[in-house]
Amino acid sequence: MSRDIPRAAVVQAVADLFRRANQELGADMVAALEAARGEEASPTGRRVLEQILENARLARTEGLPMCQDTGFPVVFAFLGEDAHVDDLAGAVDEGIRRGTAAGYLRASVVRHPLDRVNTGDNTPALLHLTLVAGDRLRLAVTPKGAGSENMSRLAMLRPADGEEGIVDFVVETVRAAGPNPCPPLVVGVGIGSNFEGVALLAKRALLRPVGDPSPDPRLAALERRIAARVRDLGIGPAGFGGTVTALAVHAEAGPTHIASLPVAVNISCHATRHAEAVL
């Protein structure tokens, strides 16, 4: 039997999540930054991490955005097959609109890449809908800043490039990014699928609690290899040098064509933001 989820409930949930994601850094990120402060060998790097943590504390306690770039709104909706929502996309956009106003968030979305006219309310959101079993709606709202998003890359490698090719491409992407994406980073890696699918895998990898290894032992080992190589780059917090360039590397994989090895790297900054709710 189908369960109706009121449109108003979706609007309110998205509004709260978008505002909260921008003002309250997740407990997983805070814990990772605190651990990094203890691990960082550079005194300058440790001071940067202390400032990042203080910034997160002030944003949370004062109800202010933790970064002036309050992000392009990306919303993952996992909708139960036995649930129904009227005008889900419209409800999500209305929630983003209200959350932007309530949180005094910067309007960062332009209506077209060529005329650059700002929509004024951070709509439309980019909505990724996945049908799942059950009668619930799980929403994950992930504001993504341009400083880190602009450093992301995608490559269609050859199957013969193998694991070494994947590692080299991810590490080179982080090296080329340098200080631009505001390290320490969370590095989302997508492997497989096709051209558009691999980018989504990399983005979804950022939803995982920071530092939780992949449940796939092969991917978990690959995450460790990449993380070790990234550490050796020496970019460090804010690019001032040090040992903590990335807080975590998260990899997701999907089936692919016999002639393809797509790889995408979605870089996220020290303000890796997301907030979730289930309706």
Second form
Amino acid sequence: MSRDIPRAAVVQAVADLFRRANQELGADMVAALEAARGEEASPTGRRVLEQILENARLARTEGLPMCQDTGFPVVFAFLGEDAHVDDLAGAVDEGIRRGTAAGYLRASVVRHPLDRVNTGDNTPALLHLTLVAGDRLRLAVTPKGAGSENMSRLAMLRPADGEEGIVDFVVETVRAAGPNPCPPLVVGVGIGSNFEGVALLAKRALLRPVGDPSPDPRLAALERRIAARVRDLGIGPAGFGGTVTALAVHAEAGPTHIASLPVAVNISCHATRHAEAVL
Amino acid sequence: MRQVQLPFTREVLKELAAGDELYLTGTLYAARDAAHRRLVELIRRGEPLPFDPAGQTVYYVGPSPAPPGRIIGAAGPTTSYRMDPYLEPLLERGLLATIGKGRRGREARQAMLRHGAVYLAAVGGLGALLSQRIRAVEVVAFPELGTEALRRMEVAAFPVLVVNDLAGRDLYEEGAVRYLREGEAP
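Okay, that's the form predicted on its own, but what's the structure of the form predicted in complex with the partner chain?
Up next: the whole complex, starting with the chain shown before.
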């Protein structure tokens, strides 16, 4: 027996999550920013962190987006094999459209990369569908700003490059990005899979509550190693110089080819947004 | 922390140093990618611009829509390097300052030095906070571009830091070097 999830419930959930993600910075991010404020050595950096926290508070209480770049709408749907939704992709787009209007979010999507005509309502969403066990639908809406997305990179390393090569590539990517992606950052790292798979691993790494280490001890150690090197870069809050350049480094790994070591770095800003619901 | 009345004067610009924190009050022109493309096309065709850049400051921003009861939505800076290709034609017409976030390219920095212009950073991602420092806004040109239209804004105590001053210094380079640990390249 499959469980029917009404299309209208999906529309409503996505609309609410898209608006909420943009107006209410997650408790995990707020806690990480507060910890960073205590840790930052630069007085300018501490003032910037104070302003970031004040901005998050204002956005929540005034019903404004925390950033005018309300993001490219990325939606992860984890659909139970025993659940059924009519027109899931259409329902997600309708939710994005309604959330954009209800939250006074900016229209930031163009229909074609060359003619660059704005669709006016942030559709279509980029929908990542995963089938899982059960009869529920878990939705994670993660609007992603372009300032940090534009600083993300992917490399097809050689297996011989190993962990050293991975660490160097991630650190070099953060160094090259400098102030542009709005530090302090959340750095999503994908390792393994193939060309398209590794980018998705890096994006999924950003879904994890900020600062939770990987459950895989080997990846957790790699995250700590990268975080220590990133701290040494001196970029600091807003890139004005300082000791807190990243709030967290999250790595995800997947099976790969005997000849491959793909690495993707998906950089995210101090307004790393996600909101989730289970239907 | 220094209060500065806009428009800038060349005398004030000379006193600014990379790292200075300023509160700006007065008029800014808001434009980002699409408005810049239009402005530079008008210049190439020898047609008049919808505003006179001489002595003015351009803020790189594409605000979110104004909710009811407000004049503007979130309005923090966008990444400036995307406007580098459009910078010099505006400097040639007397633009004195730009506000955005992130590094400028080498050519843009050289052009600013040649023309005696500065680059200022607002903190990226402070959309809600900076929105409250904008006291009036009107669309000047290209309304069909929506968020990317050219706007005139009146700001009060709008917080920025000097990144590139007239001496050729760069806050981003100096700041990172100050906190760099041994073994890492700047």
